[in-house]
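First comes one chain, alone, set out as structure tokens in the form predicted alone.
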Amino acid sequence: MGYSPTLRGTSVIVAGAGLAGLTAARELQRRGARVTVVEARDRLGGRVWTRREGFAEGQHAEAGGDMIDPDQEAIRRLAKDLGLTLSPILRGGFAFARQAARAPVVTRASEAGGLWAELAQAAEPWVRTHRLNERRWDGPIARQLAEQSVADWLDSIGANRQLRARLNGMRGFFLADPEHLSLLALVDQLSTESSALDHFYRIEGGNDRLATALAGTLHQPVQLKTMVRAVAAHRGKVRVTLRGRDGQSHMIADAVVLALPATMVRRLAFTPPLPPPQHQAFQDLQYGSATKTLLQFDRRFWRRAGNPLAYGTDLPIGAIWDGNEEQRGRSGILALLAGGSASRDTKQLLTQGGAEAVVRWLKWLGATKALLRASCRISWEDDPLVRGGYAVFQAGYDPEQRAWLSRPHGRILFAGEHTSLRWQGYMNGAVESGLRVAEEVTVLLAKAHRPSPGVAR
């Protein structure tokens, strides 16, 4: 009988029921493996979290992962496979609102859409060099870029106030201020940036439906409130120590997928220990501060003919967009994402004056004409299970460490948005990492079970 890379008769433990872990679990199960998923939270989805509680008219909004880009094929294909519908949103893309003395100065979306082109032109020598280096994160070119912050680069080129303001306004994208963000991270983005930034998608009914649908395909229900504490490989098996509702327990499998944020991976005890460079890669990786504020008003005052539905800003409340334009009802929800130092500023506003203090920063948009009906704040850096919105490559981060984030440690494998090269920080990156790690498990386990030459099976 010919060799077939099936996983029948094998077992895999997946730690983490976010999109990365659930995608990996579904794919591994399809290949015949017996899969058990454990999750420290009391819900599915990880940083994909649709909030429904407290909003009028049955409306909802995304507290975490929100928009799907047009060219993010993996997540779009997965949603279709699971029978989910994608709703087009934010047609026209993001305008830009720059802080000024009396009121923000707004650059229309069509002009703001040229921001990437403007940045790419300003950074053209480095973008060209990075592409010649085939976008590798090793070697002297990558290291020189990584040692500089974006703020250092802006100073070196004598950037004008407008360019500085726009980059400051991208804290909601990078979750880092220019002083802390590696120039390599910006140049890498400019080297790959999609030109289709004038519309996006959400999953109809809430992005968490993707996690629920994935979990619904599994033979075994996800074990919630179950945290991994230690992972030990021995004699072709992997032993996982867990802490759950009933105390400490152990599970043994042929392989383990750690679909956890790096901030959780570095808390685990590994036997044998991770190689020193891999250990250091997880220790050094930072996650960006991110506060998402959801504001429901009794009317959608921001929806006026010709007005954008989304704004990047350098305001202390962060980026602003229509959080539920695809939903019915007179009410509407604005989503605000404050990254980097803006997260601190937003939390300070909320502490001192509540949601109304944030609303006062929206007067220029017409907020005085509406009644605030409900509000919700999520600060991901305060979440003990992630400590940030998503991974940020800060200035000074050794770029050669990046490859170690996804490198298997024997039969212990790693997934998550932080392991993605092209789509780091995106839901699509999490999905692709789940598919990638399923392939890796297949190769490792199928190779181990491959019959010796000349032995019939």
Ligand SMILES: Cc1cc2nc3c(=O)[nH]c(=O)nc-3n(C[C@H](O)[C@H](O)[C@H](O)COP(=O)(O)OP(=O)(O)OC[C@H]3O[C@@H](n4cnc5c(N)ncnc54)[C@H](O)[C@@H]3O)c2cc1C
The other form holds:
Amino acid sequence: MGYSPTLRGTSVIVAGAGLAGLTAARELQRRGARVTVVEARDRLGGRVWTRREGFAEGQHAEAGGDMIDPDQEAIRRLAKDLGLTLSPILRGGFAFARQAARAPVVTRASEAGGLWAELAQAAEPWVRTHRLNERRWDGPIARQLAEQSVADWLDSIGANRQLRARLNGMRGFFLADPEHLSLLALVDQLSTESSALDHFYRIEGGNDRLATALAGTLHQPVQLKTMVRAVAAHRGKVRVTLRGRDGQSHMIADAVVLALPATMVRRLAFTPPLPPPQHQAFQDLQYGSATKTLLQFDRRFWRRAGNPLAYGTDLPIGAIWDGNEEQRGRSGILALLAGGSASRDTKQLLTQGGAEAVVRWLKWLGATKALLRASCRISWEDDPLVRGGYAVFQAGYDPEQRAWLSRPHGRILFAGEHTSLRWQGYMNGAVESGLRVAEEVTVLLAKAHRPSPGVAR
Ligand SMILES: Cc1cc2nc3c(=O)[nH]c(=O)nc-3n(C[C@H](O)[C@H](O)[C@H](O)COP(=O)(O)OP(=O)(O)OC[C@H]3O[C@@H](n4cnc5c(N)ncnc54)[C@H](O)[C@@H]3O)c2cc1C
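Pass me the form predicted in complex with the ligand as well; I've looked at the form predicted alone already.
Below: every chain and molecule of the assembly, starting with the one above.
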């Protein structure tokens, strides 16, 4: 696709080399801007992190973003554009395993779809109202929904045990317990028209290839181990204070894109300060706890004819799925994602009994027949550069704050998963926010460079 170089002669700093920042950087460069990307870590990708070390047979699995939904067009197009292949995975979708006295009771994917329908039906009056409000996050309807927790709502409708278990199982999706999650977040999710989730994709060779390929298109290599500390308006430009390997330095550009989690934005010094409601929006946004455990076994015991490859569960180990079905080898990796309080439970299991204590919770899947070859655990709430898995809208969150997360502050612009309306919490949301912010910069800078009417040329 040909871009007119409307940004020729301009310079932009992009902070954060996750999918949002790298997508924005590539787009801005395509429009002619001189782009510098700075990243605090010593690697690219942020919350997209493919783990390879320690796994036998050259296998790998994802410690962060893993599944790409069929209707996530922006990320699928981007992957294709960069010459990457998407492998179809988890055909049949997610079954549901509910804790019971002896062994979990499994509801097959087709019936689990029925459980989803049951949830949608129970929430239908609220879904209808939210749609009438055109899914807006402002006004009295949104506020009333946001004040209640999902647990309050379950009590109010006298929900049965199955429905409660199901919502506990969604900790692996929302990264929050029903007691914390706002009803608005759930109803908003139920109000979207998604295609049937009976299959997903991941990128052949590892999702981190997306980040590497994006960075490979940039003229200037990403400056790793470089942290943004402060951002200031400076004579019609922006001045960014950085802390890197060689101490503190400054950089001046026409605009800066902060593609950082809100938990990091709120630690920056802004001159002039952000407007009070925007400052508050960044302060108040919470991130959910998320522990991902990757377990490599000498054989793929969970693969039996007719058995699901993925399970939502209300177990302390969280959701479970085949983490590398597209890869060769006799070994196989199970990926476990424990969100909300399950993250704490999983960490406790690991501290007290090591990976074997987690494997004990997989007996019902046939884990006793296999040998654990390698394991790896990542708790994102303990990662100092994000402090959680992704943004969570908790009960009591003021929904009107959401719009402030993506609002430019002069020539300081914002991107990242948390700024996406349709795909918050997804890699696709990060990519779409990168495309959106590049467009915003283009409008802003191209306009600034255009002679105003009445001025002689
Ligand atoms: C456990 C887990 C499972 C997930 N599963 C899925 C999934 O299956 N499917 C899906 O689509 N999505 C999933 N996601 C979500 C997805 O990974 C994220 O939405 C997406 O990767 C976020 O990208 P981003 O660019 O917004 O942020 P990030 O990837 O966090 O990028 C921000 C970057 O900014 C850097 N940074 C922070 N502070 C500074 C600073 N001051 N200066 C410079 N750099 C800084 C960080 O190091 C980071 O590299 C999952 C996430 C987690 C944690």
